[in-house]
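The chain that follows stands alone, in the form predicted alone, written as structure tokens.
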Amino acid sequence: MSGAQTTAGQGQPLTDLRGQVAIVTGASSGIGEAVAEALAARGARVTLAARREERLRALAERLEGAGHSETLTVRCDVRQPVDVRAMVQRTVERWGQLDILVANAGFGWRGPLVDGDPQRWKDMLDTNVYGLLLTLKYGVSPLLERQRGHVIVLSSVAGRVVTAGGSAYCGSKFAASAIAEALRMEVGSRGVRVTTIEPGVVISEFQRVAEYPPEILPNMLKGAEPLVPADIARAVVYALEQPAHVGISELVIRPTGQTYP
């Protein structure tokens, strides 16, 4: 009995990340260039995919300057099944598997819904939601054939806490974060891992591209120190290595002082 104890309580050992694949999407900028650096220095094999090619090859020749593994570089729109079947039929030709899934592509806008452009809410959610679906379909096959792999879906607090001027990246949030839920039903007796990441303010271009007015970071932190992208790449990492049992299915991360939303 005592030896059973003594086992329990050391657990199993934590998952090598060295020689894995990895696909990270939306790697062109902010928590996607932040994740593919983070996997690359852990020793994982990680195809770079966005739709700014000329961004993903400066961060390819910056992560193999390094001396970190091999990257490949894909453009990727995730609005476009041919894209994304490229991309990962291309990843699996190169190394032969496919074992981490990040789905971080995405943007936001925020503004009162009567004044809201309806273009920008269909090139949103064709993105935040159908791109990620996409993603998800073509993506996760490969982790099936093996039995085995992790699917990081990349959502926000806005996917839990609704904000005024938020209506279309709100809804596109709770999307992501019910799509990644029902696919952790869908696949976890299969052997493939799902966790949902939520973060708070996380300051990169992402805020200019949303055409934040000046006062909504204020009054979200409220003097609080925002979240920097490696804090979330430090989260992905957290949960993509712990033991194969243990399923982390969902990490809300934000600043400390960060109360609403």
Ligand SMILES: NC(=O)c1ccc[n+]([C@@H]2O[C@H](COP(=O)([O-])OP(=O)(O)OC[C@H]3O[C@@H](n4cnc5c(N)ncnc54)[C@H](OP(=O)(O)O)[C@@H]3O)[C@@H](O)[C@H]2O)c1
Given for the second form:
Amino acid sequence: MSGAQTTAGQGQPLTDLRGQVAIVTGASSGIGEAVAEALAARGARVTLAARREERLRALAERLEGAGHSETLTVRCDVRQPVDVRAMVQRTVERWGQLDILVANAGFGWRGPLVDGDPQRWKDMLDTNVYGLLLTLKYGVSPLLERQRGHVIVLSSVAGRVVTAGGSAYCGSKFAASAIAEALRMEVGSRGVRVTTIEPGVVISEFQRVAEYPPEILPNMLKGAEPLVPADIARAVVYALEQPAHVGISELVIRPTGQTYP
Ligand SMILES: NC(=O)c1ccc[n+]([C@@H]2O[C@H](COP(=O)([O-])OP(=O)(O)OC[C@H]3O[C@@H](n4cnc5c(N)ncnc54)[C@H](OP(=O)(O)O)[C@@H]3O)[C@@H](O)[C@H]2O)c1
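For comparison with the form predicted alone, kindly provide the form predicted in complex with this ligand.
Next comes the full complex, this chain leading.
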């Protein structure tokens, strides 16, 4: 019998993100902004998409000023099919390809179901679920055409763990995780990777937009140091830089010591 064949060693090289073309939705603040920054720092060309154009332009100036590669800013409301389609079209027209799609736009809102504000629910579900579906529908096609690429979906620990007060937000993030997993099954054999990112507490504009009362964060963190957007950006880069045959399907990133949720 021949000796055991070893496959130890370096394995395949990491994926080089230089020159890759990425779209990041929700790039005007928080996690999206940090992901865009991390991608640009690795030489990717990045479409920065969100509704607040002035914020996108300021980020673009900062990235280009830092000597990073090109950016494109696109005003896009992910709830609008026409906006999402145009965001993808403009990216492909500009650079001739798309390699990375980061579906990050979203927001939260907590409260007892019976006190829920139906308009707020609708806005949140339209953004976190319908907007995600639209982003994937239009953004994944160019990846499939080239039989390569990587999709990152920002879900949440709220997409794995239900909490009282989280009926609508947890519902939207359980949906986001389910959508990402179904997509992974549909496109993996066609060369496209899908990674679901599930953060715990990350300090960003999220808490202000969600109108968190002051006691919520201390309740969740119980003294633990919260994450910052750059912590999530590093996890995204980790997934993207894996060799093409390594699919990181899910990453849960909590503050060390966060036990709830
Ligand atoms: N922060 C956390 O603790 C946490 C934890 C788990 C998961 N997440 C998820 O991470 C993602 C990013 O959150 P964040 O913490 O970075 O919050 P954030 O700082 O409030 O950023 C949210 C981003 O989403 C964009 N956005 C919202 N509605 C949009 C729409 N209709 N069309 C296009 N863009 C829209 C916002 O841009 P404009 O307002 O300019 O459009 C903004 O850039 C969200 O999906 C969130 O659910 C956050």
